[in-house]
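As a starting point, one isolated chain is supplied in structure tokens, in the form predicted on its own.
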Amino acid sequence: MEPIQVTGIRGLPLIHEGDNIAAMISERIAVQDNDILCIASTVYSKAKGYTKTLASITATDRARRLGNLNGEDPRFVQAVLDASSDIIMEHPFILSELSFGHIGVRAGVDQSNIEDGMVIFLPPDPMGAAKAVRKEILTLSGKDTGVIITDTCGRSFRRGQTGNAIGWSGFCAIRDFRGDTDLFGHVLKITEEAVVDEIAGFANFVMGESDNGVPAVLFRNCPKWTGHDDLYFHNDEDITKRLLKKEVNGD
């Protein structure tokens, strides 16, 4: 098996609404079939115009209450509420669920890597976004690559943020080992590896979190895997979400 190669794609300018991310990447690196391209959600959202100025946002009573509670601009809080399909926790920070199943702090609404006075939202359909970029790359290069849209998230029980996949296309999210045997012949019963998150996490390490200017990372020679796309827990499976909501609601 060839060694896995990881290449940060440098030289991309600051992204503005209307920019074609796929074309800009294709101009800077020659992709091959079965490569996996990771793209930061911030640059994808900026290119698609998923941004707002704080001045254009009017805070509701709830946003003002939560802003006072958490020490945040009520207009920013309103942006978070607007992006959320459900609020799981209000304090000491807002923990939100989004319509596509992702759960994250402040609904992934971001004020970094964008001009002052503006906020960036996560793509409303990250799976569709990954599929669209993959199709554009195929049209431009003739090569069939996989695509992951990434976002930086914290983790329960551990300090620090890592990259997570919020959208993907060209492969399944989970490598399913159930039914396989280990080195001692034991049948694996519960092992499901979140490969898309592992790749997204390493991509985030290459991208960096400040002024590195590497919003996309290319992986080459990743082994293929089989499994499924059922990455998010269903409501009846998600113990953490259920307990947090119970605590918030005082049940």
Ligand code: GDP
Second form
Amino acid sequence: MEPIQVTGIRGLPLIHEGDNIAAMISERIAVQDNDILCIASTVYSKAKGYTKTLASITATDRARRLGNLNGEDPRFVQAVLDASSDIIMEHPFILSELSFGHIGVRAGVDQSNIEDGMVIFLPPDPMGAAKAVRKEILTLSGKDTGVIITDTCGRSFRRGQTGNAIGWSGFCAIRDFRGDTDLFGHVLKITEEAVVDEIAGFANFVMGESDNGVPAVLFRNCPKWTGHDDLYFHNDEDITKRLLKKEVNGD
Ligand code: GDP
Ligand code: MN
Ligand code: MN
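What's the form predicted in complex with guanosine-5'-diphosphate like, now that we've got the form predicted on its own?
Now the complete complex, all chains and molecules, led by this one.
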């Protein structure tokens, strides 16, 4: 097996609305078939204009109450509420569900790596975003790469954020080991591996979080996998969500 190569794509400028990220990346790196290109949601959203100035946001009563409770600007809280399809927890931070199934702290709304007084939203349709970037790369380079849109996310049980895949195209999210046999012939009954999150996690490490200026990472020679795309727990399976909502709402 060829060693897996991981390359942070340097030299990209600050991204603004209207920029063509796929073109900017293709100009800086020669992609090959089966490469996997990870792109930070932050730059995808900036390019598509999924941003707002705080000054343009009017806080509702709920946003003012939660702003007070959590020590945050009510206009920022309003942006979080607007981006959420459901609020799972209000305090000590807002935990949101988004319409595409992701659950994230403050709905993944960021105030970093953008000008003062602005917020960046996660792309509303990250699966569509990954598909569109992949198609664009194919048109520009003739190469069929996989694409993952990433975001840095907090997690339960452990300190420290990691990169997660919020959209992907070109492969399935989960590598399904169920039915395989281990080294001793035991049949695996449970193991499904969230490969897109593992790749997003390493991409996130290469990107860094602050002023590194590396919003895209290319993986070459990753082994292929098969499985399915059912990454998010369904409501009836999600024990954590159920318990948190019970804690907050008593239902
Ligand atoms: P997120 O994880 O998607 O929220 O994005 P981050 O804000 O953590 O940024 C990930 C990486 O992209 C870091 O290396 C940032 O410095 C870099 N980055 C963010 N915005 C830009 C940009 O507009 N241009 C460039 N070149 N890099 C950026
Ligand atoms: Mn983010
Ligand atoms: Mn990040």
